[in-house]
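Okay, so here's just one chain, in structure tokens, the form predicted alone.
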Amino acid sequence: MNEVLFGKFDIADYGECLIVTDAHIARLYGISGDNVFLLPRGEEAKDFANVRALCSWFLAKRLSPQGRVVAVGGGSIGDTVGFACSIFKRGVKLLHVPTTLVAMTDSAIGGKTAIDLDGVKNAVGTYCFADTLVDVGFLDTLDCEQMASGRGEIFKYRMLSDRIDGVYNGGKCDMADIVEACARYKSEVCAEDPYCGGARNKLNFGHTLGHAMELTLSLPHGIAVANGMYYETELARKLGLCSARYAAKWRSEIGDNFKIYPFTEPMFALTLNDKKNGTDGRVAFALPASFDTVRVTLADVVKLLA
């Protein structure tokens, strides 16, 4: 696995390098040049045609495997630029500067990369293992929607591990001292199964069901996620995976904490085209407290929720 830097970015170092942001971005940290490519805001930019182009201009600019791209961004950037990355020449190093509080703690960590396909989020992806500079200034940019979401991904590590809810306290932490626990969470669990083989799954938490809300309901991801864990969550104590107790005081935090939106039925069939479903025709998930990848029917589910 490469590595997670705490630290001031400046575009002035740069200079060397194919820098990728997007137009809002570029606007406000005034990257420009002729070095630098943007792609569309948000999940726009997560589309094959976005790849070609990023791939068009890397030929152009003569970008060898030994050079190196600069992805500005949050999630949206980081998966399409690495996704480019890791099939331009079968690879060329990346590093990512996440400017968001979900990129930071999470999805620009580990070397996961995605575009979506046909409706379907996060359909076609690779592994690109990048080093990756978090700088928590970036922070002061963000709208409370844009935070918001960040720590719907927060309530997953705490979740996750004692020692990350432990830095959390109450909410009465440093901003950056939790991104930083956060990001050296996910950084170990990646280098210890970087391809999902095992204990990387519980980090999958809230998503199967939260991904099928995101896309239906065009929320933000964190926002999905808290809303996937609220009803997973409910799921793991239907199926005597957690206790009472312990689902009430979370889901009560949660509900606290996020709009909790219903679950409708037509929302579980994007659920059958997760990447961690098996071909067994069930729907898996990682659930709370075990945190072993559990597999049930999509009846059950609609069932177990109901």
Ligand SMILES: NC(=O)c1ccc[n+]([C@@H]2O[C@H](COP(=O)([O-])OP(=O)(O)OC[C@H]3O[C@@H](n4cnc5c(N)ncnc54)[C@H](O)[C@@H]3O)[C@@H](O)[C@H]2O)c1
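Okay, that was the form predicted alone. Show me the form predicted together with the named molecule next.
Keep in mind that what follows is only the chain, not its partners or any molecules around it.
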């Protein structure tokens, strides 16, 4: 499996590489030169037209499979560059340099890439296994909403791993320590199950109901996941998978840390669109306390969360 490294990103060390970022990050961190390609900011990057333009640039720059690309950015940059690197000449080496909390703890690790198509998010994707250099210094310029979104995913890791919960509750609650613990954890889980057939399923905790809330309420991803965890923990309790005490403890902590929105009628049907679902009309969840995949009929989900 690929390495996750922790340290300072210095642009001067990558003069021989092709660097891809967006104009905002380039301006903030002084990234410029002939070897730099700028993608649009945020989700807008994740488009075939940009992948095509990037691959044309790789050609013009005579990128060979021995060369290396460096993606400096959040999940949108990482997903787009990863996709392009996986198809250009059937694969060129990539280093992720994540600049958001979401990317440092999640999207820059594990090899999944995706772009959007016809308004469908992540409709087209590949695997592109890459090394990652995590530099928490990038968090200094991140806005509150992006930080809150990352905190939602960190909360998920706390519930999945006693070790991470221990680091979180360890007193000084240092962001660099927490990011490192989450990144290492994700890397270990992905090494065990690179192509998402087993251990990686637990990383979907909070995402089945969370995605429906994200779509309906246009919430930042991590906030929606925190809400998803709040309701999925209740579902686990009602299904007898976890104790009332466990559910009460975690739901109260989630409620203390994130704004909780009501789970409303139109969101239920959306949960059926989740990509983890089979064709049997049941909804797949990764639920506490085992976080194994559990399939529940939509009617039961509605009844249990009523």
